[in-house]
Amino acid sequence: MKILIKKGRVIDPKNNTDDILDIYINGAVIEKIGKNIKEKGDEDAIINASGHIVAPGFIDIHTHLREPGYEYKETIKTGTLAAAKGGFTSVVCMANTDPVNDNKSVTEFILKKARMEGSCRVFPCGAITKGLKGEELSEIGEMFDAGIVAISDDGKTVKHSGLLRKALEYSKIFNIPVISHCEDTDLSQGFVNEGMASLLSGLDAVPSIAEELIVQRDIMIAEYVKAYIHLTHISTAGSVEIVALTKKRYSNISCDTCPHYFTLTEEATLNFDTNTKVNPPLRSEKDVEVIKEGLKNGTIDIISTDHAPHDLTSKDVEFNLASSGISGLETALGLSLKLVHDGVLSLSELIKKFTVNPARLLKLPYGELGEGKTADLIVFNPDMEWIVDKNLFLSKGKNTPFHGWRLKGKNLLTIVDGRIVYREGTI
């Protein structure tokens, strides 16, 4: 298919490219970034994209897609349709599927099923343990060839402070990263931020020194065997801090954090709706505030969704017995950019943060545009208003905290591999 976006603003970090241009797509790949190219795009194929944002696609480390196991909550399908529509052509599944991806079987299923079903490209994470157990390291080398990018045991944090040294020497030699989730599960025993939510709610509490503890040590670990570590779905202050502290002398180390984390704070859980029950949750203002500034000096590499899609059932129950997550792939960009309208971020940072630092993370040859590279790219309106409507999600999880929300910013059109795969009817 051949594909031709005249005078989008096309904002590239990775080329240092912030200008007015058309670009043209011949079959998979971009021929040509230029000014007033003359090429024809197919019929319907001449996309205007004159006064909307031309970006790469951005890429997900931080995905549960749910398949197999748990289809009844989200499939490849349903996962990848809700990421194109969010501006994603690359998303990380994390690995606590039902069975767990600790083995070749599990990893090229899940290639072989987003290659039929997928509207975006699939990378898989496999299991730094068998069975998210924390007993025994999986086999991370078979996983490895078979295709995974990164390992972690996300939803758990590997208690085993030996086991987890033996994954770091082990990603070392696949040159992969580990995807650490910081939980020291012997303090976090509650469902809500230790602070004004636990007090108010009377609901079990999570200390913030949780997360950090885990940071620290997993930190500690991966700077003694010289490996490289990132940490996911920071959510607290202090978190910051010891990354900010540790990346003044040891450069192998990264993190994300997620919309949530800069949006809202834990009065949301005051009025027990389910929807803000997230793992780590919630926390107070002023990690919220120190989440902002950690983007914006760069501490936090990488904004991940978590997207974490829950049927009605495991929603619908007592706060302290309803399960984690977000559905998070659709409301992702409008949420992120108004960091970019509060001044937190440029448009250039808040892109970069989606696309050329998780691009690097994981040694992919996407996040960026440029002549003779793979067409992958969105177009979106920074400044479209637009009302979170839950029941239009492509996802099968519809639980979402921000329905009804009015939003500033919205993806129009996603393209992967020279393929339309998501058009909103505006463009």
The other form holds:
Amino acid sequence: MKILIKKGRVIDPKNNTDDILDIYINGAVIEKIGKNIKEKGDEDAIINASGHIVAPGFIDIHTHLREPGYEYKETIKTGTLAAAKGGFTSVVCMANTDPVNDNKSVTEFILKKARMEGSCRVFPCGAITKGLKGEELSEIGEMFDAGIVAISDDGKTVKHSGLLRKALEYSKIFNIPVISHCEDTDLSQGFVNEGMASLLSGLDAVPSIAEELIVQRDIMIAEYVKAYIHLTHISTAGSVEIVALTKKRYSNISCDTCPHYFTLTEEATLNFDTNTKVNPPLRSEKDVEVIKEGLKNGTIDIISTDHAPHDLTSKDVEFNLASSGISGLETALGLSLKLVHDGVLSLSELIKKFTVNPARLLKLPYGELGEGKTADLIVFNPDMEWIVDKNLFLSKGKNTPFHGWRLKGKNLLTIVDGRIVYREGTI
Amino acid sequence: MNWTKKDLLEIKKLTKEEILLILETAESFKEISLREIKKVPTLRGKTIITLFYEPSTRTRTSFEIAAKRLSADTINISANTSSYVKGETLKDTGKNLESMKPDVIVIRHSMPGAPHMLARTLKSSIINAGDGAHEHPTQALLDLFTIKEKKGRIDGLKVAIIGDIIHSRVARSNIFALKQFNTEVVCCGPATMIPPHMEKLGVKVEYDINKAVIDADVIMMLRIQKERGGVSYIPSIREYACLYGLKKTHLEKAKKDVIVMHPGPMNRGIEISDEVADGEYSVILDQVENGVAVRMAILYLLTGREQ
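I have the form predicted on its own already, so could you send the form predicted in complex with the partner chain?
After this comes the whole thing, all chains and molecules, with the earlier chain placed first.
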């Protein structure tokens, strides 16, 4: 397929590009980027991107595709459709499937399914421990050979410090990051932030220190064994401060946060809407401010979605009993662009957190636009207003607290490997 | 003013005017229970279901008597006899009950927000009869009614709430109610049983019961919520009784006309001594009596609201 994208504002942070340019794609590769590329007449599609942004395809390092095992919540097919719609050309899927992705058969299954049915690239994340039980290491080497790009027991913290140490040491053999879900479950026996949310609702509380203690512990262990640590979905001011301090002396560390942690505060939980139940919980206004500050000053490297689709029944119950998570792939761009509209980040800085930085973390050859590079790219409009309608989600998970929100900024076109996998009617 | 809300879910969403309306309406209903024939036809033809997922003596009986004195038909469902034990979700139970056209569903549940979920789903009026550690609005309203009856006012009073504050829906509802008036509220208990940021609700925090009771007009005692893990917050019940049990000597530090309240059930010898529970300052049984009048008022207002 040959595609010509005309007159878009091309922003590629990796190559310091920000200009009105044309892009010519031939097959899976970007053949040419330049001013006024002439039509050859053999193009299969000519896209008029005038007034829009052309960026490298986004990479989500934290997605739950739910397959195998929870196909009633999401499948690789529907999850990657949602990803493509949201502007993601690559997603990392977490290991908490059933069976758990703790061995190469599951890794191979996911990759095979993704090749057959996926609308975007899928990179499996292997479990650190067998069955996510926190007792013994998974066969990380075999999974690495099969194609995992990171290891994580996401959803849980590896509680045993000695075992985490071994995982961090072992990860060095394959040069893959350990992605840590930071939660001291001795302290976090609850459902909402300890503060006004727990005080007013009477719901059991999750204090900020439940996250921060593990952030600190994991950093100390990683630093001790000189391994790479990535802290995922950090939500508190204290976590940002710890990471910022660490970065001054230790470079093998990075972290991400999710749109809901810089968009919503704990106040959203006060009406007991289970769509606001996430783990870690929505935090205080001060936390949200510091998270934004961390995004601005570079302490937080990456924005991930923690896309956690659920079936209706998992959410349509008492708050205590509801599953945690937000179906986030289709709202991430619109919510994150608010950071640009509010002057927290420049467009280029925002795109970096969705492209260059995740690609660097996972050592993926994507996340940039360049002649000879793979044609994974998106066209979005940062100013187009739209109203979130969960019923129009391509994800099976309709669990969003943003239903009915007016967002500014929308993905219009997604190209993966030179193929158009998503296209809005307006472009 | 007229009542407009479909449900009574939490005190913190009520205005001061709404609270006063309930209290005034209750005053006019109190007399009915003193008649020889304790029944008026006001709610004839209305159906009221009490749906209790937690044990209760006072509240459930109080609601049932209140409804019956107003001539409503009542049906009581408790968790161990409901489809809950067969795995039916709360929402489905609610929808099924609604198919039988009740006017009001009174729900008690161990999980905060359970009544809110029903209220969002159903057209029937929902009354929260206690949802976990969140709120117990009718208890706070009957407490206010009792305070007003005994003291002649609510404004200007000092109220000490003592005990397992963190797990107490009664404390939360009472704080929200009392702070609608010009009151000084002191919350007292072991530091483990006082939630962080408590002061943000406009109350004082005091760990020493001897200080908390000084010049108090009202002392409200709470039991340890064993069902919410309260016991693990203290070294032993014995130590708790020593440090936080209300004894007669404490009352000497309070105002001369102090009243002692307890939402029940009491654990005698733990949070309250016999001599205080049965003593001249105790209004614990008045609270129970007033509970019927307050619940009659609430049922009346909700079913007769302006649609």
